[in-house]
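Have a look below at one chain only, the form predicted on its own, in structure tokens format.
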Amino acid sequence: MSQQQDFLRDAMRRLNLTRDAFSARLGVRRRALDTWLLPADSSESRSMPEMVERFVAEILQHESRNTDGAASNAPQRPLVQRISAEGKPQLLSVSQFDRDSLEDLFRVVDVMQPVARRQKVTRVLEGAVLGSLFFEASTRTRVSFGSAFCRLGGSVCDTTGFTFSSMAKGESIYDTSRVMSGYVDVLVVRHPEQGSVAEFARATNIPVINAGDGPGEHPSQAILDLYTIQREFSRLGKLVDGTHVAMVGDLKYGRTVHSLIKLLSLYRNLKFTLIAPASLEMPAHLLELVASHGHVIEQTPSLEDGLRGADVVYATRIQKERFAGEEIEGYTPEFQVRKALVDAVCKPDTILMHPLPRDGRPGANDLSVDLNHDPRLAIFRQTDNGIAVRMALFAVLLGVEHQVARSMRDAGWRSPSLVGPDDAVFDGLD
């Protein structure tokens, strides 16, 4: 059953339509359609008739041979090698991505999910290791990148923190990178200063990962964001493309929103409101670049007046760590995301996302715990896809996305349905 939801969602992207659009080209109810897109664990599951799964492969076909024309008929690269930096199987940027190759990501995404939530167990990745190397303080990425890579079958080495490092002692980013890599199979590389992650990645040839460099990018990151925004459309019936996205908080500094913008950059007709006081306004190059793709963008310091109408807000805390003696200027409590403002000012089914972690304090100018209970808050389902973004980054990146779906078997042990005691069911997701 998880093969015909994943089946069924990949249609609906590569064909970029709704749900309802896509129950109409199949000429079936919509409610036949969500059927087909439960988990089989639903007591109102049904399964795909053949004829159904027949026609819609047509339908792709069809649809290929009409947008690649005569260059279908020749084989397509691997997704490693158009998603590689200069040559090498390594993420460094989402800069590395264009819309298919996202797509076909995606697709990995998909056949993960199963593993990521402990319903089938793989270890395509038995016997190697991963070298995770945090010279900035970490909980969230570091675990994920791990249970990712443990999931896999795969073991972990595991740093955090400068002092630990020979680096601490005067030894180069190179001399660093290229003993490590005699030493693991995989490096996932956090650093404070922006570029720092290259570096490690030009003295060696196994693949690195950015797990964020300063107040660069965090690809990884903008990756599961988007991943999961498409997920959360495809239960609501909406296309990413025509979407607006309300970004709010430190989007001077905010890797993940860097990241994030450039990613939603390749979709069509999007509008971006960037909430922000002039001290923390989004980089004028990343301007630059949504603009050159066609894209709205609004820059307000007005917290109600940018949220209103949005189909997706992305809250991120203010990045204390990257100020270096400056003033943050007209960043209050004001700022602070709350479910009085969300339910006066936003839609029944805006998308409330966080890359965490974010400030739960009391008056705290960040997404509020008040919202913790509705269902618009999709942070958690944020994070539990990540597991899946970083595994199938790896099996991409490793060479064996191509063996999960033939070695996975069912898992020796029971996991509770849902995570969370307050998580929310959507139908086709949990």
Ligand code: NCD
Contents of the next structure:
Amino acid sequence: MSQQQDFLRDAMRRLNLTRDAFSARLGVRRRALDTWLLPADSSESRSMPEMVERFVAEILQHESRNTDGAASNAPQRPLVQRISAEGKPQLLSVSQFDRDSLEDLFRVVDVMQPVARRQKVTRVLEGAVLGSLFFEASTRTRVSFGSAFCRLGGSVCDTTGFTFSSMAKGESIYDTSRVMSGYVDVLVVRHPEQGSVAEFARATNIPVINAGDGPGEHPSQAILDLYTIQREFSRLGKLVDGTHVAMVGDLKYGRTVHSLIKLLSLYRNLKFTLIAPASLEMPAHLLELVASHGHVIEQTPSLEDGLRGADVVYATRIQKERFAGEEIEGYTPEFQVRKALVDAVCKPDTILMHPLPRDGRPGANDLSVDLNHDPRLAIFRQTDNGIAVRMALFAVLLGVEHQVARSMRDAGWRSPSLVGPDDAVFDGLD
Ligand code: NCD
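For comparison with the form predicted on its own, would you give the structure of this protein in the form predicted in complex with the named molecule?
Let us now look at the entire complex, which starts with that chain.
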């Protein structure tokens, strides 16, 4: 059943069709399509007729012939080769992706979902060891990479902070990386300097994943953000093409928005409203890149103006730890994304996102907790999707993505179908 949902979701993604448009193309009622897309354990879920499945497969085949012309029968190079950096299986920047390779990755993410959601287990990475090196604060990125690796059957060795690593004794990035490469099969690295993870990657032939290099990039976060947007949009009947994304907060030092705006630029005709206090605006080179893809960018210090009519609101934390003596002005309580404002200027189907952590201390003016029971708040759907996305990245970089589906067994323990006490608000939406 989850295969049926994955198949239909992937088809809509490839054909770039909303649920309405897809059901019209298939000649079925929208309501029927919705029931085929419901989770298998939902009482309203239905199997799609075999004829529909064959028809969808035919449309996909026809479409790929039309777009690729004569090359359609040529085998695609493996995904790992198409996204490699300098010939190596690494993930340093979202620039390694184009729209096709992203959508191929999302197909692998869909396959991982039953394992990420603890219904199934797989051991495709049995015996493999992940080295996790975090030289900056982290909860979700470090733990979710570790959890994703364990759920594929591997084990994790990690070190956190400079104090407890030999870098405190003056060891270079080159030596650290080379030494670790003899111990583990893949490295996930977070480091406060931009470009530092690429330096780790140059010193090794094992896969390296950038888990955040200072204000540079955070590719896995942006990939899970985009995956979440696509999944939410699929339920809401929207497409990423033509959408309006509002980004709020520290756009200068926030690496998650740097990676996300690059990825979103791969789509067509987007409108970005960028809302940042003076001195924390999006770097000029990224504005140029986005504009060169033909997207519309509006910059404003007014939250009310920037959020009006947005399909996605992506709020971020002020990255005080990266300030080089700047004083931020204008980051007042009027800057806080809170329920009253969202109700006043956003739509019933706007989605509210944040990479987390949100700063809950007085005066922080981060995404407000008064939105916690609002179904538009997608922050925990983002964190949950992070497991499946990181599993997919490991599987692709280590070349086991095709073994996963046939390796799955039922999980031997019981876990709640909804892991959070407020998750029921979203039950059946997906
Ligand atoms: C972000 C980061 O570290 O860049 N967190 C994360 O990984 N989800 C955002 C932040 O720290 O504000």
